[in-house]
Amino acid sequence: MQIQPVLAALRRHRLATLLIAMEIALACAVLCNACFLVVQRWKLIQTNSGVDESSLAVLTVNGFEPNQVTDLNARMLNGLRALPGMQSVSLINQVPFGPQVGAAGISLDQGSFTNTIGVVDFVLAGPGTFQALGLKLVEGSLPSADDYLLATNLAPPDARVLVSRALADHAWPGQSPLGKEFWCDKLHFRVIGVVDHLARAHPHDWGAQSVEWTVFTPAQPGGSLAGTYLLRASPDELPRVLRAARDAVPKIAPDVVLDQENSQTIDDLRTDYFKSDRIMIDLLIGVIVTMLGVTALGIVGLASFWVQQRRRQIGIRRAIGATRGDILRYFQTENFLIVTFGIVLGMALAYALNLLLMTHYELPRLPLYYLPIGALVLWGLGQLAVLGPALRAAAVPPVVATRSV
């Protein structure tokens, strides 16, 4: 099919094709930007957190004073442990989707505010914690007896840790971490093994890239770490055990306040942390459908107003010898060549709505490839959306075009 034909009967159609072009534009923009958030926000649901969370629950008790705290540890691991179903307790700080209460930024010289690393979560573990977790070690050993000092404030002086992986590509790409040294203000730590993942306590804070910069420390129970209890139970019998613990805080530690809403198993945790994620999800899938389907509509609208505009000049083709599938042809590539012109402006407009995104709500760069993706998706709706009107210009015959005036 020619193609100077249809260019020149689109120009003789100058706002009417600008609306649809600028339409398809605002679609694509909208298309390729609502997509790659609804990508980056799944992403971030399915974050690995490298713990068992099926067969763990936290359990959080508040209003007692520092110098009870060896007293209500010791209450508070004997009673718990004593529950039927309860396989272990032990003491942690913090887990993946609760609370944050240790995030602090860590260097590679002590003092230095140049050679950063970037801020952490440092996961506070008493005996038994890393087995209760269910972390797998990749590289290095676990903390020996030894190596559970007792912490006063972020972290005991001198604590040999393991890190995540994540974190110790960033911090030392290329290189093995162990024996690495790394501070915290005045804090001094030595890394002596790696975790393969270990999710931070909340993944949204910090940026994608620094979803798992965790630090797992050995702690002796006691100054700062008390408090919070991790449980550890056969998935079928955790919700049982996890209730059967709230009711019993009151009888093992009458002084203490329980934490209801950071009592939970870390899969209730998951789900109250990434609501708010998923409620996005469903707002963006609307927005691109309603968007998609207004754009439809309006090409629909379009391409049926000129069928009916254009029925004596069909006519006139048909009488000539132009076969019905010369008009599907004819009207396909006329959408093909509005939504081709649409789409360049809706690249240029989705990057630009991208930069904006980025400014204001530290976004990633849009990659590259959501731009021929939107356009293969707007091609077709494009098709589609033409055919109904295209084919029923193609049915009509051509003596009652002829007559039609």
The other form holds:
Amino acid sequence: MQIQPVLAALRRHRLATLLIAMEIALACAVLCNACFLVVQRWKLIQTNSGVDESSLAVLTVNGFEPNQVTDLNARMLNGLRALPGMQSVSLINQVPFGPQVGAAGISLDQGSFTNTIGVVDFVLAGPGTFQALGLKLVEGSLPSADDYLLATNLAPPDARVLVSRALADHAWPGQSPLGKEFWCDKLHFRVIGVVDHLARAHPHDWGAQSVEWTVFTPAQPGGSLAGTYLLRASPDELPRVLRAARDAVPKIAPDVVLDQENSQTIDDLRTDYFKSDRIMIDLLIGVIVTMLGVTALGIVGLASFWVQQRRRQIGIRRAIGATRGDILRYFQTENFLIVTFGIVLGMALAYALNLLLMTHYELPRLPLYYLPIGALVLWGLGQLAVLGPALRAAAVPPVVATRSV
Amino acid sequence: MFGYYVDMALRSLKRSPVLTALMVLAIGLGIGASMTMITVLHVMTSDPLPGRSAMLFTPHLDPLPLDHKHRDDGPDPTDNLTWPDAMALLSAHRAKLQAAMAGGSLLLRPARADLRPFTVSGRYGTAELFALFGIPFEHGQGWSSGDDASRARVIVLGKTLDRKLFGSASGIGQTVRLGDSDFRVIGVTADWRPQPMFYADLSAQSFGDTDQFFLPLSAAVDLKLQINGNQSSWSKNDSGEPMTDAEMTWLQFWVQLDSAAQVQAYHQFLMDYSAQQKVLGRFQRPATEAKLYSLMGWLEHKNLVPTDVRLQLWLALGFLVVCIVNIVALLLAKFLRRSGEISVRRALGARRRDIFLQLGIESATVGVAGGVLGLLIAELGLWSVRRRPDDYAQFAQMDMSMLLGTLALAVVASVLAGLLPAWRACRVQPALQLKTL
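For comparison with the form predicted on its own, produce the structure of the form predicted together with the partner chain.
Entire complex below, previous chain first.
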């Protein structure tokens, strides 16, 4: 297949060629970046919470006075534990994807704002909560019975805590976090262990780096640790157990009010939390598909026009010995050349668009392997779109050359 | 001539229905997607209080110490006022009307046995709040400044809450138990739902359900009721009375100023007040930090449009550009195919300008059809936006201006797309074409 005659023909249709190439370029730029956004969001949705999500649910009540908490906790724990199918009930202040309760800034020394580590989530947890969550200890030891101290606000005043591995790596890079100390205003903390993964309540809101900046803080039931209960049951029984627990609240504690919205399985909380990201993914995929469709239709439209315009020439070529395959390949080559031109333009455009997105939307740099993948997709699309008109061109009989119209 | 060209355009479009359908579909999709996002943006940046918004202003002071470091990811402490500053501005009474306010969510325990306790959100404010925002009353009225001073336990209910608690008879004179205190109902407001809720702490809530009750701010402080929104404290020592502390910002403040001179005077007053506080040693930052925002200026400053929405808007516009480029190519093919017909017309005496007009009208016809399709697609898009969980989503509705805007955008886009092909087509050499006929 000679390329020169194809190029010569294209030079006679500079405007139309340029338009299709531009369309391909725009599609290439948007395609690469939109796919990248989809992948970014998809990674976000896959956030590892570190807990046994499918066996856990949370139940929240409010409308009680600070002096009632000991009595309330005792009644709720006993009442809920008695429900059939319930594996464990324990106290927690916040769960991943639920409302954020204990976020605060911490620093390496007391009262200083210079040696700050960052804003972390304090997961206040009563006895049994570590096991119920299904957390994995990777270093150090679990809190002993006397580590569960009374917390009246964010955390106990002098607590021995577990931190997530991500937080440990961030705060003390290259060192063992065991025995290290940190402060949150006047509250003092000492690290006794490291958990593999534990996500904060709103992992999305604090940037990709700090998804797991959490401090697992053992606390005694009472004080500020009241009203939110972590329920554990086998995954298939969980919905039924949660329903039974919600129904049981008025009998166990008639004065309190069940927080409907925040009494759900962790799976449901997760789905709710990532709902807008899912919508964004659907939207992006919708745009990608429609745009590819529109681009393909444009190619079909223009190729059909060219085929019709060149019926006579095709006829002449057939009459002087060109095979159907030659004609087919001619249009395929032509399309390949135009799309290639568009892709070259599109890659530069995709990169520029990515730079723009990076400055405005805190997006990482577009990995280079997106470009060849985008190119392959567009080449495929172009060949697919041109196939129909090219086949029609190949079907033009040589006899056309002898007719005047 | 215009009617004739329209007729010609319709005939020509009918001759190649597939190509026409492709163009209409492309422009419809592009316009539909763009208009969906433009409408969402339009709703989010629209005037929440048409007619009154030009007279409403919000003063801002900077009581932060010099060494206070503000974290970028957190809300700005100077968005709100401290209690002493708000009370000073209130008692200075330099504006026609002024009110301090804060939002709160409280547990309501209904007297009716068939209703379970539930949480309601509302606003704590000072007496002039109702006149300031022009909140309409269905029954009764607001409280007086005397009630503010005496920390009266009175409450004004929203219509919806009033219906829920007391049925069709208005609840005036009845008591409502909020938190642990009883409040006497003195008024019921009619529907009043400005969106976004410009007067709330916008970092906490900007769109959504409006206030279901109003009660005196002094009573809320007295009872230490729960506050919604950001409470920024930089106090070194715990006073035990955070709400009235001079080192915690939590109050929103709005004033009504009728003329530019009054705005100027009030801004000067704010700077004088800051300077005076600096002399007294309370403020450390320059007096020029005192700012007075207009309502729309404040909304712009707070930038309520989420980045996701902006991203979607750019995506939709990018899509529209691809669609338009596509239509340019298709129109070019379509017009050049008719070189013969155009040449005959030219040979019979039509000027280039006539051909241009004819082809322009043909493009516009495609635009109108695409606009109608785009309108349907945009309605579909908005319907799907309304099903999103975000708080602004439920307000995504198309109004008259957006409806006309859609059609106009479609026609403008398609005429623009037709310009280049039409120009090319009317430069065709008639003699060359006529020979081949």
